[in-house]
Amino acid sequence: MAALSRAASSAIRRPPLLLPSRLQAARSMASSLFGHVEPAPKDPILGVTEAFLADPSPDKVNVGVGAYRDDNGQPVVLDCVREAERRIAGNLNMEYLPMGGSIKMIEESLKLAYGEDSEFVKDKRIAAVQALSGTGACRLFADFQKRFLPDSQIYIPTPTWSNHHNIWRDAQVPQKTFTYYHPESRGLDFAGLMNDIKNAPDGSFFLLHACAHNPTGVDPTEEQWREISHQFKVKKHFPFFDMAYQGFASGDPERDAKAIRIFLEDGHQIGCAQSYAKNMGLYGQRAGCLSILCEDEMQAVAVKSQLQQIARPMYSNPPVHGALVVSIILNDPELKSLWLKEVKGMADRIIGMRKALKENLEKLGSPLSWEHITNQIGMFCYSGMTPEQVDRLTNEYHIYMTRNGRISMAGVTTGNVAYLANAIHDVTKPN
């Protein structure tokens, strides 16, 4: 009887079988829920790498990816990073970090951005949290801006890294643009930039690239930064710096933070997004920091608590491994010295490839001026090539880059620079 009772009970719990017609109807109902979803457009940067990988040509060259490569075109892991990982292995746990992230990493990040002996760090006036690299830092700030200054908007330079627009759009912060690049000179449109700053409503938010502007590689001079800072003071604008390339631009982290230091000297409250993707090669570790300079310690405590609340439903806690690598390197004098040497080596190789590309184009007898290749700074060269010329590079020479003509100088090597120069000369020479 007990066996029969169990069998009967099991039969009762078993779900009813669906007839073919009902099964088809259930499937149709499920598919119709998402039937309106269209494929997303390809990312303009990541799509380049996808096309490159699918190309079987042995001559293919990828100068689209924004990641450092050695002179053999291979990814690089810095020696200081390997040593930090050796110290981590088997010695440290992988418990959750606090919502705000690694205290040690944040402390060292603030010293890098604001200065080793910064009064703002000592006075605890900076609200700072670990972020998911520079992208995550920007997104946290955008959401903070929307939540606590809902009537504000953000001014973004023309052009800028394409993801900047995505970040503030998805945070539902209205966007406007300000003049930055001058296509004819391949340099900075300083007059247009200053005019837009002056004409923006008082108290506007501006996104500024601290160094190695992406995608143009065009930075203001120190004197121009001082004029920009002065005009921001007059207009009571808020500067938010995206600093993705500190140290990687010139080889000197102090020099690359000069714009931020100028604004601090002038008494601005600022925001700053830092990333260790480029300057430590920690692309996949998503190690970054968001900081906001406040009026006093009490305000900084309040702001940090709100940043943590925004992070909580997004990802709860930031990843630990990259934070450990960064804090070990920056907190150890020997490893930090090695890092400074290695980041300078990366910057110097990029600078060397700029010179080589320019020289090769000039040797080919190009009638165009290529001075902007060496005048620009950082990972990218804004070549001035048209989308149609870029398409020819891809179709005829298997050279891949974004259609705005941005060349990742990290992808240029001694082995491919002559080939690249020849292809560029061919597609840009007058008919």
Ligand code: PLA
Contents of the next structure:
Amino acid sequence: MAALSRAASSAIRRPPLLLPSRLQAARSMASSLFGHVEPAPKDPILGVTEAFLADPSPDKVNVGVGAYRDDNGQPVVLDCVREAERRIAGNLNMEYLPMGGSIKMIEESLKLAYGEDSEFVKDKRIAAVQALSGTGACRLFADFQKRFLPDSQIYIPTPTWSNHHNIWRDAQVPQKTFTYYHPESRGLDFAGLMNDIKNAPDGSFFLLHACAHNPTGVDPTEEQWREISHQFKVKKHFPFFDMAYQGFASGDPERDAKAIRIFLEDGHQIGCAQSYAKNMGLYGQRAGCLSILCEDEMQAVAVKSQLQQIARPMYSNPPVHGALVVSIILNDPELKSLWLKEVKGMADRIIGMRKALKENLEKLGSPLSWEHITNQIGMFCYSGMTPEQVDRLTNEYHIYMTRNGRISMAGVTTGNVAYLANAIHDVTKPN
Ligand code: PLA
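Following the display of the form predicted on its own, present the structure of the form predicted together with the named molecule.
Complete assembly follows, chain above in first position.
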């Protein structure tokens, strides 16, 4: 359990960064103050985009980072976002937000995660702050965990989004892993998962993906979530939900919050990281929310004040533009329904591309089973390809993806799906 899975560690292992010789020469001449600083390894996800951008090939395809593209392969700004921006421009000021961020944006975020009529919101039991998107929300929580429960650890699923490991490492919270994925069945290893929950010391912290698990695209069923929640209750574990894809699993943000709602019904205290990067397409705006459900209002006030105190020396207060966009959209019934339509549109295009990729592979006569492409949900297909096969895709076909075999389906289009299928078939066909 303690070791990282092979897939996860191979995703992290990348060739060392080579410095251009000009830089190397300058480096050896420089004074020794920073002489011991070695170049950092490339990030296993964002490093893929860097390599893609540097490739001059006209055939190149980027299915690395989980950034949504339209069917022409272009980045998308949602119509609801454009309209919110029109309302902001020339009207609203750009003053500092409070340390904890926009109160309106937080209120709307809590309704999305906890439910429109949530008793916890009404009772003011939730400590919440605007965060620097999902990453910032996770990091703020990890720092809070370290400060107030310094002896605690975090249990992280195998595999997971690679940055989870960096976040809790930099916050100096010891990490354990728990079983999640079953490579043979390409599904959930439910028995292994339940065992690890039972075997963890009482009161452990667990990181759970609320929906559209990254990278596997495999989520527990509703029934399985109920069993997980029950076992958490028995063991008094604390669930921290990373909800980076609300709306991208089923196309409906309300349905995608089901796991959280099950835990709430069962009376858990929970933590939750929300991101508007994917579901509102606000990637670079860094709009997100961290919330912690407390025992009562007094505790929530104290926890929020401490979260703000962690934020203040790091970035003082969060950015205003994305917060305005989010609160305008979610506050206006017409814009909100336009947003819901647009989220569904993105989720549906991805589902269509899953079908197309699978059909293309079958048409090419691939003897392998590609059922998992359409069984998995969310932004990613965890293809089962090995790091060596991925290297061939990149070197021979200019197809860029993470070495753990994850394909960002958000980057697959009608125009590139046949090319992608052909390349995948070539590198995976048995000799
Ligand atoms: N949590 C999970 C599970 C994620 O997959 C991502 C993003 C985040 C949090 C953070 O997103 P945010 O900070 O932008 O809100 N994962 C991406 C991008 C889409 C990345 O690696 O940063 C990915 O390609 O996996």
